[in-house]
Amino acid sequence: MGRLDGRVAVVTGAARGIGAATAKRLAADGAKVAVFDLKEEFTRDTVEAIRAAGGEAVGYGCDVSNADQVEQAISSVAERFGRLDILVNNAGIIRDNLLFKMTEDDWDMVMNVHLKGAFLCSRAAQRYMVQQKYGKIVNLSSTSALGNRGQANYSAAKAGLQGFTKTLAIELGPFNINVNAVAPGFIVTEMTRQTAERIGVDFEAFQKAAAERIPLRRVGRPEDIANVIAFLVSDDASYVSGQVIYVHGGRAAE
């Protein structure tokens, strides 16, 4: 038996990268997984991979920054499966630039997807979690919350998610709902590839340079983050709440 047997999970931004790895891991642990991404067609690879491995998954098209779409998608999941136990707020985008080049649209888009998206999804999901007196919410922050050149918008959003996490842990704790955040370091995803392209560096060279600064001497994989999330949404972590867990190979803050 898996430690998430009988649980129903929503993972946002789950078409690729950390979101896809998390959806697959939670399904492998026994959860029924609702795979959210901007369009339903984007979710197909993740859904098919879960089903091929014997798990249960359904894809949903949902813009997490749109309140109506979020309410509709979350209620559809709860209606289909009869409950909602786990929410992983992973959806995110980057619009990197130095402050003097950053547009208002760059700022708003990043804030809307990361912060507003987590707010809307959590607000919709907690309704079911409060009723059943059980729930797990994990928000994806980042080591960029500590500051990162060219990412004023992204860093501010990821720092905001840490405050959001700690506040929800206080508000929802009395209803047996655990709320935590995971802050990844350098993880090999399409997003880090985009960062390499932005600064004009070969992606392989970018990874090698990053690994040399990390005590474990390697960059992270999406599965490294998924493994931590899988623990936090399990009953093994029933007394862990309001925490921000940095998963960065031991690299100290700069």
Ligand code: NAP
Contents of the next structure:
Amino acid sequence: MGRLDGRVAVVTGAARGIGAATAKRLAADGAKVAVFDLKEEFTRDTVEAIRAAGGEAVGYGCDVSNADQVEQAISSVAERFGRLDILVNNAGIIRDNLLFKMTEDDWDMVMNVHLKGAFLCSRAAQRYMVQQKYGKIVNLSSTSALGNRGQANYSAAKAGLQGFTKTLAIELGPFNINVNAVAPGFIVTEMTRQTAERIGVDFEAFQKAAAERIPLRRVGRPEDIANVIAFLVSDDASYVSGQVIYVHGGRAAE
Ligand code: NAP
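Could I have the structure of this protein in the form predicted together with the ligand, to go alongside the form predicted alone above?
Full assembly next; the chain just shown is listed first.
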């Protein structure tokens, strides 16, 4: 018997990276998983991997920064499965640049996907969770919330998500809804590959240099984050709310 048997989960931005690993892990723990990404066809690999492993998954095209798409996708999940227990606000993008070169578009896009996206999805999902008097929300923050060169937009969004998490924990706690954030450090995904590309460093060398500064002497894998999210959305964490869990291999030496 799985720890999430009978639960229904939505994971946003789950076509690849941390979102895909999380969707697979929650399905392995017994949840029925709605795999969200910009287009339904992008979710195919994740959905097929879950089904091949004996789990249940359905893909949805949903741009989390679009209120109509979010309302529609979340209500079809609740209709299809009859409930909605878990929301993982994972969808994310980067538009890095030093402040003097950062465009208004770079700023707006990052805010819209991370912050507004988490707001829209949480607002839509809480309706079902409040009714059920049961729910788990996990937001993806980042160590960048503490400041990171070239990421004024992203750092602000990820710090904003921490305040958002703590506020939702206060507002939704009386309805038996736990709200927490996970703040990853360096995780090997397309996102960190893009960062290496932008600064013109070979991705392998980039990982090696990062690992040398991390006390556990390795960079993270998507599964390292999925494991912590799986705990936070389970009833083993039923008295944990309003927390930001850093998952970064120990604080990197500057
Ligand atoms: P990733 O590999 O780039 O995956 C992000 C996913 O989100 C992609 O499938 C992307 O779709 C999707 N997405 C982008 N915009 C979206 C939108 N508007 N609506 C729905 N889906 C959207 O990134 P990742 O590294 O797995 O990161 C996942 C989360 O962890 C993000 O919130 C990120 O900020 C956070 N995080 C990552 C790291 C790290 O080191 N990797 C560290 C700290 C925090 P497309 O492929 O179509 O663009």
